[in-house]
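Here's a solo chain for you in structure tokens, the form predicted on its own.
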Amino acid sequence: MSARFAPGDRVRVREWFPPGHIRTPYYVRGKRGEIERICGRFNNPERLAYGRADDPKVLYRVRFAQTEVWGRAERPSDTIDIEIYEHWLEPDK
């Protein structure tokens, strides 16, 4: 498995809208947040929902501050942490 990115690594979730069966919330897209961890290579269901050929990607688990989500959080430091494939991720510079 090749990832492009490691945990710590910072990311920012493309801000992309196209159309069709899409895994990555809204609510994440264009926010960034640190790679936690690898959880590996498995079949791209964007592709899968319209049974088309399989396409596997690098599945990461992101963790994203809730200020970053939501603008303000009840408690500062809590975290949310979402699966998001890597063709959605651009490293955050």
The other form holds:
Amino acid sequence: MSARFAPGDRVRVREWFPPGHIRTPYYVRGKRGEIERICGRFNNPERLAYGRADDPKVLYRVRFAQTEVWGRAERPSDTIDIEIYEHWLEPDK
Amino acid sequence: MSDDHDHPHHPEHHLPSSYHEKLTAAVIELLAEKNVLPSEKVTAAIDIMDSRGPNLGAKVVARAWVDPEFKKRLSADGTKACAELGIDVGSLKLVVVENTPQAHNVIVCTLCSCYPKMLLGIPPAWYKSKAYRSRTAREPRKVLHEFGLHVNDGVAVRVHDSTADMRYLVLPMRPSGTEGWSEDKLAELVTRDSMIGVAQANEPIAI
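Output the structure of the form predicted together with the partner chain; the preceding block shows the form predicted on its own.
Below: every chain and molecule of the assembly, starting with the one above.
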């Protein structure tokens, strides 16, 4: 399994709005976070939704600060972890 | 509470009203009529689902409380560690997140209502509600407070949005005053809500 990112890497979720069955929530698109762990390789749900189990992708858990996601947070310490497929992530330079 | 909403699968009590309920009823009828899937099998599958409760999850938590090596394996690979206890979580990948004095974890699925049914049984209705799903991502402390759980300022709240192929289980903190307790007795303190992260495990006085 060759994963593009490693735990601790800073990433940004693509600001991308394709139609179809998407497992990347709207609220994190364009947001910056850090790879928490690599979950493994799973069939891309965007194709699986149409019966095509032919496009495995690396799945990551990405940790975001609540302040980054919402522009505010109940406490600055608070985070939200979300599973995101590799093709939705780009390096955060 | 009326049975109508708790048991939408009993057609005699509930006339399908929404598009998806009608579609489900039609597909079940068709499968039975064509002898693809007899209705007894559908009923049996529903019974198995209904019979599952949070007891398996509680067993996993109690083992982690008494066995630090098991806890390490559980944090590294939840699916594999459950297999050690003879619990098959199926094809789902289990991520176990541990509560500590520094961090409190809470689980939500904002896109639908993903839930570790194999360990916790059928999810409660509130877990699937739009209010819980949208508010927990945005204002977890307020939501937890409404559940009666106050998280201190010095403790980070970690929300886990179960969006894809993982399922989550919170490992609550072991209550004090339980030193020397057996695993079975400890498991009685572990509630469903404490494994979702909207409560702590029960205090020993509760049982």
